Amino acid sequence: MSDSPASDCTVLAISLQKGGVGKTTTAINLGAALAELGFRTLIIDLDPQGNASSGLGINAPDDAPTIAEVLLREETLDSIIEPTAEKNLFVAPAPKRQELAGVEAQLVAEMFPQPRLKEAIDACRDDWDYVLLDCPPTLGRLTVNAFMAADAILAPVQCQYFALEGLRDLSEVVKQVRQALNPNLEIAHYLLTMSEGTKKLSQEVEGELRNAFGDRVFKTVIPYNVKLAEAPSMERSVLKHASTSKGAKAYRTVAKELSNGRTPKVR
């Protein structure tokens, strides 16, 4: 699965219009796995719950600037970025107090969506190998802003039929964004998550996804793994919390699939 030329930064929106499918888990742990490979990786936390920020130990003061101020064009993206405890992994944090909901209301008030996030990323794009956008589980203006900024979408798909239904909604929104706002946008990657391996339902969902989308589905499947659920409470990725767990090994393999032989930029 190649994604972009070796010299470029890749901006991936991690999105599916359903909660609990593994979006934030994927943002944190795929980001950590890419960072472990030497790629300078930024996670932008666009979810009002702020779980990607807290899950990596980013607990900035209440008055610290966040992605909310960037979207309001009051701060630059590089001015709000926080390093994590994991080498090469950084976070642009969400605010603690649900301020992103207020930002979304302001974005909705605009007659036409503005590429606020894209402008912010483009201003510092050369600093990064990968930028991962942890999107909210809704199709509001925050998600649309992410889709305007993204080179492609990575859709985590839980091994349940309701997640497949969410793909239909996502595909429709992508079609609309491509027509009006970002003509190159596509769902380039599908990642099966929370698989229970030998169970019939997991196998059926995997089969349907692979039949429909072929090699856009990662060969690696993320298993249901308690260590993945534990890691955020420890404020670290599963790669640091339980390095030899099935979840950590799976995300490392996904990172290798995604990077596909690419090497980090020399800085």
Ligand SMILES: Nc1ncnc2c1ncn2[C@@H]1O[C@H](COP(=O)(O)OP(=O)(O)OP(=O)(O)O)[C@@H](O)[C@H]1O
Contents of the next structure:
Amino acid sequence: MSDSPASDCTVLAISLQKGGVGKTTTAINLGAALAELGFRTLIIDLDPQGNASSGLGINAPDDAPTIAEVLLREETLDSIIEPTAEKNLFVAPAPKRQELAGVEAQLVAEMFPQPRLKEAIDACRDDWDYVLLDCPPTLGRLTVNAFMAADAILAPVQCQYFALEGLRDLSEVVKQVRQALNPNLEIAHYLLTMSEGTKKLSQEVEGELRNAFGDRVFKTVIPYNVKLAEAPSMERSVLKHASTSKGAKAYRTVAKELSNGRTPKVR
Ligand SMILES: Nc1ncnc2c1ncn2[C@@H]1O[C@H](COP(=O)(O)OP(=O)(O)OP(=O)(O)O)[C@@H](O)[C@H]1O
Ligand SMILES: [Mg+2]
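After the form predicted on its own, can we look at the form predicted together with the named molecule?
So here's everything in the complex, that chain up top.
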């Protein structure tokens, strides 16, 4: 897909320029479900809020290097990766405070965005089956770095009013990134989140999305499930927090759809 060295690693940017649609919840729980299937999975926390890191119990000391130093080319990606309590699941943490926002400001000073994250991932691509990039809800240089590094985008779409609005903006940006920075980038996957299946609104959003994007929309729909909202405060994925909950089952099924018969690399 990209011109990265040949490897069986898939890099997915989980992105939508709309707040609170389930990006981080998807990064954590899809990541955990892929890990449970045996895939070595790395979640890279690119959001200054740091929710993916804290939601998996990664609370590195203030002076520990993070993705901020990787983007500044002061550390390798390898050197900042932390294991989680879940087998096969690893996190490249964001800094605790708002330092990532500061790094983003530095990156904006570059006339042309440089593929800093892509270089960092390429250096250790062979170690991973999946790399999930938890993007911020903004379209700054952090997201642009993610789009340069990604093989494809996974867009979570909340079953809500105006759900499809954010998608128009995303498609526009993807067009521009394709022209200038990453010719292979595409929105390969759409995931319906927070569905209240029996409600008319959820059904309408689902219908519209499937009409517009066909089989790029995962068959599995993520239900509204309170266990998904609780899990981050327990510092673990919903698969560990409430293994038989509807939320856990749904993310397991999405992981199977995504991996679609693929098997973990033999190491
Ligand atoms: N399927 C779900 N059922 C119930 N609650 C959910 C579900 N998905 C996400 N949530 C909750 O909704 C809130 C927003 O989700 P999340 O943080 O994943 O969104 P986000 O897109 O990453 O937000 P941001 O744009 O701020 O990064 C969180 O409190 C999360 O726990
Ligand atoms: Mg988030």
